[in-house]
Amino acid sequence: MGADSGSGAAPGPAVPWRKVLWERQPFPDNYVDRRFLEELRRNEGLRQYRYWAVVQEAGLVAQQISCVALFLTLWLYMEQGLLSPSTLLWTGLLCALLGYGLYQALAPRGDSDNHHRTRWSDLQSASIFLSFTFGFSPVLRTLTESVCTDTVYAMTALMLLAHLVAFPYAQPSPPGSLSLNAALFASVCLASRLPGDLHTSGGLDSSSSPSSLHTFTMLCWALLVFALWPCLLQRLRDCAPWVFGCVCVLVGVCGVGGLGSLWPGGAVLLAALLGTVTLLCPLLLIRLQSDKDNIQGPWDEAEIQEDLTHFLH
């Protein structure tokens, strides 16, 4: 349909043409004048995107992959018997506390009797999750006791993938429950395939009570890492966004060392992937803005720009 179309000629300029459904005009009910294209916008409202901003904001997803990949490398080293369980314990007690010394630290400062009560209630929940935890952990190593080795793996992979897309990536704190429960899911099966999981014949031996411990630390660490490190990391980028990207950087290098440690293929692979993700996709989505062509006009439905929160009341 072009300017000027119709199904009979057009009157003369005497009679003009207005955009109006309430009053009968002689013109066909297609008809538009020359006038109907000058409201042709392209474009509008295109949001210019600035590389390194992008960039910065992707080190978000970055670093969370490396969180895994570093997860996935603790669970290696137990699994191997380079690392003792009552090791990584203590250590993730040290990196907890220290982590919520900062998390403390970068608050706004505000009534301090608010502070003392946060901090109460935060080591109430800290006991209670311990307490079940630990008291929970010869069921918890368990549950995949009948389930092969393959498919556990293959359930480990598909819900640490899960926890990465549903990842609340645009406001971490607190962690989505999609991603934060597809990780404790993942930690579970992990820590049935430890060394400590041993039967004998006649049923459980002596080495249950390491297993057990060994499923605390890994859902110990689970909660640290994909919990608590996300608010940490939230305060971070809102006080100290310079800071923020210095420790995405940190992350990252960790994770390809503590990878390449026990898998150099594997690391050279999240290297690979972690320049791709912080790199070249910033770079790609900037180039693509340049191909996109949104058109408005009036033949878009109409948009009422009248403040109409009074007939709410």
Second form
Amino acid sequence: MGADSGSGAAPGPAVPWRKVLWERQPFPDNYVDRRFLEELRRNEGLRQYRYWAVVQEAGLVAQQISCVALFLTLWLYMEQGLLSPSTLLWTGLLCALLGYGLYQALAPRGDSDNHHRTRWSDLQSASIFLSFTFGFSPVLRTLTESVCTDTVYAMTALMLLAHLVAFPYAQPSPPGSLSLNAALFASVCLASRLPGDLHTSGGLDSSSSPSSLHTFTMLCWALLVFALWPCLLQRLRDCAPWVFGCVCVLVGVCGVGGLGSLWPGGAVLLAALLGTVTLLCPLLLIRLQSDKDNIQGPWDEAEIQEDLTHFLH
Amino acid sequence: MVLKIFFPQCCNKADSGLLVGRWIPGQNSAVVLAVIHYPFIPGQVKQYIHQVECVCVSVNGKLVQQEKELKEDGGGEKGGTKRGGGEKEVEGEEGGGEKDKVIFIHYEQRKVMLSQLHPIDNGVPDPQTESQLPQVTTYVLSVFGTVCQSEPLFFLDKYDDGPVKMTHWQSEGREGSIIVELMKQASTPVCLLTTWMLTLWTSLCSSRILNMRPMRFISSKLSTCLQLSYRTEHLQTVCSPTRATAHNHFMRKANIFVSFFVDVSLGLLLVSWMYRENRIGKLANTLVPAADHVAKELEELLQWLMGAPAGLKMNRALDQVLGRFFLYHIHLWISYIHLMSPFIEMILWYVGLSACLGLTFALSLLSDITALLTFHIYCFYVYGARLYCMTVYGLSSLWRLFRGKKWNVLRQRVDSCSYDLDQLFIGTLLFTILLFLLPTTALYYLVFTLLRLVVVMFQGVLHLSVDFINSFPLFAMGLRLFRSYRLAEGVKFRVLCEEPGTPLHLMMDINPLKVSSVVQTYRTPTYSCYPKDSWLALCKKLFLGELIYPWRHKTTKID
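The form predicted together with the partner chain is what I need now, so please give it after the form predicted alone.
Next comes the full complex, and the chain you just saw is listed first.
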């Protein structure tokens, strides 16, 4: 046995080699025959991507980036005093109402009883949001008073990045915990850095804290942009996919435009980023598919293909 | 087989006579206890031996001085003759004239009689366990036991007119002392009186009035009351009219008595020193200004915290709230102290008298007074710790919500959870708030915990010294220093005479117990006041903000 028969050299006797472990065979333990690796499968289940389908999906990512950019634009407007908080607040409430109406209009045909119930619970949720936000605003506005501005900006950037990374792009409707929380944390940090109303804070204060209205407005808009807008987007995607594409493009354009009104360089950068994400990255994905080299075989873990829920009854 | 004979030293110079002793069968040895001199009547000797009811004592052989013939009977199993004095020879009966080896082991009968052997079991000396001891230890134990149990044999001395004349360690005359006899006579009525008084005292203490909830709670917190109950128990042990039979019991009683005596004398010394030049008055007069000074220091500390302490960035609003809250407390405390100030001297005068009961009481009183005077620091610590604890728990729970997870109480693990929108929203707001308020609460907690730890360390030192006084076995230590043969760890042998052709002579000396073993064996068990948490557990508790009580008293061990 051992040394004289090498791998692949069939020994003289007519006993064929069988791939079994329980039988003592006149072959060494590491012997393999011609059929070695014939069960190897390469790149099984490789998906064939089509360019425009991928672009459409990537549009959601670009849309989300533009949302963040829009939010930052609003904050910049308030910080530089170009927009008063009350204006923004009413605008926000109006948008919320409009969006809600659209949401209900696009709802799938269910029973009306369900509608009434959900409307009541929606009203409850809205009142909880508003009351809590209004109640916590005085606390929130002085929260980061003693923290250095650079630290606040760094934290905000980190949190918004976490939001973008953790966003549930496949199904935006129930918002992911981490993404929503990161976005809200970032908005609280930004809200505490808004310039204050000189009448509300004492005139001799060197650090002017923002008024409660500023903070309230900021938080309401954060809620709108990060929590409620993805729900509407999901509805749109389900009901009218072509409208969804237009909406993404619209949002992108608004984002770039809004940023451009304050900071043209930023707008250029944003446009470049959006273009890369939407057009270049799908191209890369499709090109690199040809370099894929996955192997599957009988050594993989077994996957249960059938539905086991019938065992639960 | 080697024959070993234990021979008392006092009988070396005795006249010739019969050897009386015990044969230890398994070890091929005999322990000689006494020599009965000629002339004697064998019948009377036998009667006498039965009379004194010794265990297994029988006539072993004959001592013949200067002509050197010892006849050995040995329970009829073996025979042999020995020659005493300069040369000793052995002839064996069996084996056709073979010479058996004999070893004479001399021992001091008085010392062996009075000593208590502590066989070492797994490195721990314990005078009680006899099971699973190595064979040599049981051998030595049986030798010692033989001598101890033959006490009735040693009652007759040479001045008694009895039927037999013996030589043993007491034959020169029994030891006695008038003082000891008088104390023994007086001890019984004193013990009865003390026991009666103690019963009265304990029944008073367990009466219904004193057993109500608030009184019981207060008395469980004050260490003076604890020490009082503990001493009562001790006294009950000492003054019980039954005589101590076991060695352990006797040592325990003696230790308690001696330490109580030393404690009371030190306490009386302290009282006489304190009351001599009106030192108590001076102490009372400095107490109130000291409390004032502590309060002023605390106020300054809080003002510093309310600013920017050590350059740290505090949340201004919360800072102000907490600082004002604590300042108000200090104001209340100072008013209370000023209210009490006229009565302090009188209270201190009467309370100081209770130091007569012992130095331990004085120390416990000092610890209690410290606790009462620093009560505000304790309160601040509790407030700060609770606030910090809530913050930490809230933060950890909300951090799990931030990541979309939740704590599964049933499985004791972290699981994922899909939250509602409003839950997420409110959770994030609260998380942000708590996170930014954490440095402020943490700083207040740190400051007050440090203050509390200082007070606790001081109290701990006092409690440890009280514990030391209570539990140190003074009597056993005295015995070890002055009568070291009474506490024996083992025996050692010295060669007296080793010449070829004569039997070997050895001297058996008693190896006294090591000092550390004495302390370990005879420590009076107390309500051990050692820290109940290891350092790691303590640090973990401090980090999480749980309240720490490092010097918890264990309940008194019932032995």
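In this text, the rigid core denotes the largest set of C-alpha atoms whose superposition between the two forms falls within 1.5 Å. Positions refer to the first chain, counted from 1. Given the structure is predicted, the values throughout are model-derived calculations rather than measurements.
With the core held fixed, the Cα of residue 53 is displaced between these two forms by less than 2 Å. After superposing the rigid core, the Cα of residue 288 is displaced by less than 2 Å between these two forms.
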